[in-house]
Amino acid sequence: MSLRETIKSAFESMMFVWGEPLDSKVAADIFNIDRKEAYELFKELQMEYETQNRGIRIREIDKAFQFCTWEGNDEYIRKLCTPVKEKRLSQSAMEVLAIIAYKQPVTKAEIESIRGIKCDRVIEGLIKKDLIEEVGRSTGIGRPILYGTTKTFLKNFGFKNLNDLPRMEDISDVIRESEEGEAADPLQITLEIPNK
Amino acid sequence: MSLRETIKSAFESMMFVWGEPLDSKVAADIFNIDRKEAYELFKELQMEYETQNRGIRIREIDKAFQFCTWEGNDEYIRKLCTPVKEKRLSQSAMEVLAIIAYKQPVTKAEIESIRGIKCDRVIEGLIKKDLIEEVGRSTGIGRPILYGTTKTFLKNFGFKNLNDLPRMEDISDVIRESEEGEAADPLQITLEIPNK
Amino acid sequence: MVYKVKLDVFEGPFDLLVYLIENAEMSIYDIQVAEITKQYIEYVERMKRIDANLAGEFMVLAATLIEIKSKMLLPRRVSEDDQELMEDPRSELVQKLLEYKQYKLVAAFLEEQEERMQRIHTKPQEDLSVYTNEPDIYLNLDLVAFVKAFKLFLERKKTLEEVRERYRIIERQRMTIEDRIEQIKHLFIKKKRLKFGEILGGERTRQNVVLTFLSMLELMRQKAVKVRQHVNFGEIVITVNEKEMAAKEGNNR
């Protein structure tokens, strides 16, 4: 390696360990070269990372240099670093989803008349989670929105299509099977009564 | 950029942010590619940094990859700052670790028979430092605990995996070579006195 | 002090023995057992004065050495079948020492490797709080939970309807304390003294019991009746105070 190469390599190591912007003067002093020379070497390095389209780049802040990630990779960094938290649907969300799944396309008024309770917020939440969507307008008075389930819904439950939904008549069987499997106590089901 | 280039660039960013060794499986999942493909891309990157004599390099630990500085620049880094390092191991800890590394999985009794001395405390210390761990139970009388080395051992001692350890028969050669290379002063070996 | 350092430095009995053999420039394959045993025991004796516990661990090997020494003194006889020479009494020890030396080399190698790693530096993880503070919510949906919810809903719907049905009946029958007091007064026209059970009449619903009891208390407060209960949980007897009752009647009208 030439001297320039040696110094540049050392600058990379130093920047990497330093973390904070490394002043070109500080770096220059370690090799007894002048600041301008060090500055130019840093600029060369910066250019190398750029022309090679590296995922890490060198940025300059007031004649100091620092390694950072390339901004174009933000999405992947986010994917890597964002922890996933498991969440379950609330009982009421599950109910509304079930009604929509079995009665689609259905209006909010119909759902509310079945459940006897308002469900604007629940519907909003399900739309946000991409489990239901607007699928059209009813021809009735006020032309209310019709809701239906989404592809995400099918995917999440592992249904190929809507015909895959267990038939209403078979529902008890599905539950019985699963309970036998889990040895769950059927008496443990508690009925939630809305506190009004 | 081609897809390969995009992924490689992302891997660089991800490794940089992550700091710790980044598992090629975790990285692969972000792009929905298989582990083998991701592994190869990491190896390509590793090679690029090496052939370009970069001051930062990529090292492999158990199919995970991590940016680190090139060892040749240690001198300059130390002029800039004093990096915090783990305390070095005592002679007896090193002996026990050597036996475990090469004979694993191994029981405490086997280690003690090789060294001719009890080593409960040393084993405890090595477990605390996360260099060794229990890896199972022997089928022998009393089903004694079997010990093996950990990922931290690979990381701290700079091995890719256990196959990366030189063969026992070659070790004297390995040591001789490196001593000739460094012209190390044999008088500089200090004897540590266990403080009882 | 020199002694202490030298003694404590040995990692174990084999370490000490290997040192003594090398120091005496003996071949490990041809240990002069008598000489080495003498030196070994001398060392351990000195060690005892400093750390008896530690010395104890070295004593086992001393015993082994003495045993080997005594076997070495016996003439090398040919074994009973006149075929083979008996095994060299040192060979087992030599094997152990060789194995130990091998691992000592490995330890030296690891130490070197450790030193090398001290020259390689990594960087700490970046601050990930921007990401970790907002975890991705992953929806855990499974068919059974979905079906159960629906089933539960159907059942609940039935229960709710029953509740609503009853609610309507109660609603229809709801009566105020004032209404009840009027009814009770009518009862006192015929009889001056009544048991609580008699006032209650045939409708033993919780609602009627509570309503009647509250009405009775209200009449008591107005001094329109006197109430007696002779024993706990016994029959409550209500006696009308006709004057007051009439007065109230008058006021009310």
Given for the second form:
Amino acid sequence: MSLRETIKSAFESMMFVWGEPLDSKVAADIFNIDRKEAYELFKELQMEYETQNRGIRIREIDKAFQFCTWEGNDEYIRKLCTPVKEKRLSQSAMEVLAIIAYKQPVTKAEIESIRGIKCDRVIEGLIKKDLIEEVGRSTGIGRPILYGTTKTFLKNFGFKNLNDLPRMEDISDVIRESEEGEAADPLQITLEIPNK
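Form predicted alone structure, per the form predicted together with a further copy of the same chain context:
Only a single chain is listed, so you will not see partners or other molecules.
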């Protein structure tokens, strides 16, 4: 087995054991290679899984990689994992999350000025769900906390990175269609929690 194949094999094992998205920098450090080379090996491995039509795929989340199931098998996985409890984000939580996603880094005051109402509890809830986090402090008066989205946000919404967010004009079109009864809100999220 070539060194390249050995590293890719190790990356597979590491992703399997790690569970969370494995950052290409962390993987690179283990083999004393640069991040770019590790990233290319992950992408090569990702392509191999796709071309072989495997039920397991590799997805990228902000230059980190994780095993996931192929979306074509969703129906069978749902049958296997039911019953599940579905918990949807409230409309106010979706509004705050959308503002943070598009305006980040953003302060609570800026969010409230856009929405016109207080959002302390909504922000607390989104932090508990690990969809947003504190990303620093503003240089403004009082140095208010700045908020941004997390890797969990990217993962739950199926985005590779923030560049995958729908353009604002696309969202307006979809929301207008939704009001006419033709489509659903593109930012709706369902968090599925298996019953224990």
